[in-house]
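Just the one chain here, the form predicted on its own, laid out as structure tokens.
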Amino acid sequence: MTSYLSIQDAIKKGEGTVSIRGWVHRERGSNKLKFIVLRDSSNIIQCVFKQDNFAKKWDEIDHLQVEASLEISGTIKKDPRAPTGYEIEVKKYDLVGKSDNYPITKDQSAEFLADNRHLWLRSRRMTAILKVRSTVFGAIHEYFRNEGFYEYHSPIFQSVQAEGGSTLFEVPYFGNKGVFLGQTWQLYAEPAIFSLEKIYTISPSFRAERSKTSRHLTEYWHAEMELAWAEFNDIIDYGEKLLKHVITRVLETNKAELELLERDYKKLEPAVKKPFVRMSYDEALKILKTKCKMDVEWGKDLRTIEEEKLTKLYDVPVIVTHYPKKVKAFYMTEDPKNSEVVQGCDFLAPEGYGEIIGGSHREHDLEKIKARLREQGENPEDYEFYLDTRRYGSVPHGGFGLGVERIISWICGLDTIKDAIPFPRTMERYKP
């Protein structure tokens, strides 16, 4: 049987007789040759056909088509004019998959790439982004594995909400009302600390929120960690080093990526080398009136204006801890000096990229839980399953969620959010 190489693994080789197969990316020739530039998903390769050593075929050859899968065998060699620096003369070849027309050209519009997104996944952009995907996966996993931390997961149907009822996607459930897609898994996470200690997931989280902006979506893949006898710090520790963590991985991996997509990648660098700036809600609304001249309430949520005038000031992420009780979710422990503030914060990354992680110390106080349940208008009853962790042997404990998407769209230098997921859904798109 033959065997194939990758095209990466072929220019590698750089001389000598070699197979590989792949989808024809570009196309263009004459009655005597014919250019295929030939991709897989390592890399992009000339390949040339010659009329002399394919007569019969000729016909075929001619009419092949952009996205036609082939199998190609033939002898490599250095051509600094081609598109990566090799070509292949061709000496056999298989017609695997025709294509007839393919519908993504040059210049389409952003809706018709959406329409078709199941083809524009074969793009050198979308595999880019894919590829520094992977990575990012695969670094959240080593990171909480090597900190000693169990994977476990929680129900996707759920029958409380976490985030806010507004946002809450309900489904039919055998007839049965109150059955909501989760938005996080941190109640169902809860009870776990009891028995693991340290716990981490990656899985969907689903919020319907009615925004129609780049950084939003309403099914996205959430990191969380939950972490018995912590404080605050520790959780704002274990975020810090997570970050740092996939960001290594992806500059050490995913160079020719960032550099495919036109990322500079050395403003990523920063993040890895320089301790994140860490301040209060309070420091916060002082810095934005001194420096960015914008007075806000205290009280109010910071926007995503204000977080991307502040995070504009720096060039590693923005650690914004201690925000008001009031905008913040009921399980978060009120701060010891101060019971109009909690111990939570928000991770805001550079460039005007927005908050990528969220997380807080938990209330482990049974009474003020309820009485927070109260003031968002949630009946306590509900929320049994959860009160149970306070009653028998409650401890110290916190952790955060990240939103993968976002910092997929950071570290890429994405536009928008919904380049760095396969198949991203909204609040007006739900197919393909």
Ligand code: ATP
Contents of the next structure:
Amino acid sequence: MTSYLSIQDAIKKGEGTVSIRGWVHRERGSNKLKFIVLRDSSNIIQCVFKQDNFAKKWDEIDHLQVEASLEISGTIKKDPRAPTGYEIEVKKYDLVGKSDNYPITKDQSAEFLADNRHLWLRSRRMTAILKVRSTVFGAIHEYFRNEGFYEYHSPIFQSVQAEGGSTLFEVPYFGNKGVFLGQTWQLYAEPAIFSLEKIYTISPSFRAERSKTSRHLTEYWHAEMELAWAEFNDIIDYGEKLLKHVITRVLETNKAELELLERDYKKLEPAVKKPFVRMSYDEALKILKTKCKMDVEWGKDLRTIEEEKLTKLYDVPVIVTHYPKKVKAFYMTEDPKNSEVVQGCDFLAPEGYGEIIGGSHREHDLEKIKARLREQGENPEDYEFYLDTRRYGSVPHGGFGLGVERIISWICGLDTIKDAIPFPRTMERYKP
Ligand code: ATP
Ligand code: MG
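Compare with the form predicted on its own: the form predicted in complex with the named molecule:
First the chain shown before, then all remaining chains and molecules of the complex.
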């Protein structure tokens, strides 16, 4: 049995005989020589076939095309002209799966690449992003588990809404009405803090977003936490520590990927080293007025453009707190000092990447919750199971939700959130 090295390990070995396997990334040839750049999940390497060594199979070698899969044995040596500094002179090879006329060639349109997403995943760019994505998911699990949180799961089919009816996906459910894909785990997570106290999840959330922005998907991965006995500041602190942990892990693990993506990762370092900026909504309006010459009427939610201007003033995320009650969800606690604002927070990423975390302390007053549900056109009777969380041993609690693709976009410096997920779903795209 041949034992295969990853291309990265073969390069590390740097001399002698090695066996590797992978896919043809580039090919060029002449009568006497064929150069193949082979790719696997770890790296790429130039391999050279000499016609003298393969007289009988030269026709097959000559016709090797991009994305054919090969097993190769040969001698590896340094070669500064080769793309990763090493070259393998091939002694033996097997064509495992041929590939004729691979559809993705240079300079394809974004639309074509989206239609061929299943193939585009093999690109070095997507491979790099998917590796960062894997690190991010791992780091979120690691963070919460180290902090003593239990992983807990809410249903995806839900009979209530939490983030506003306008982005609800209603689904056919055996002839029943009022069944939706979850926008958040929250209303089914709060009941579980009475058993587990500290819980988290990473799960898909669904939003029927009608806007075509660079940061909204209809299906995204949502890392959420809920904490019993929590004050508002505890929620914010967890959010900041989680983000610091995730970025730290990516910087430890994925510098090569960030370089391939031409991401200036120095821009991420302040978020690890410095405290995040915290300000109330009122302070945000003042800063927008004085430093950005932007007037926001009190009571209006911050728009993308305002968030962008505000965050460009800092090199770390900005946490805006105490938003007007009327722009936030029904479950946020009224501020004890000013009932017009709520104990909710948005974490806004630097460099214009927008909101990455939304969190809040949860209102404990049953009657206030019911009144706010009614104001939003909801029937409190549909929320009976949820309201029980306030009837039997209610405790101060809160939580937040982080859009995993939003932080991947920021960390990788992507132009669009669509590249932060393998098969993006938007209003216009649900295939392949
Ligand atoms: P936005 O104002 O950007 O639409 P939101 O206020 O609707 O965000 P929340 O309901 O607080 O967001 O959801 C929690 C987190 O989930 C957000 O901070 C964001 O990171 C992420 N998120 C929300 N909607 C989307 C979406 N459509 N696509 C990707 N991530 C999203
Ligand atoms: Mg939204």
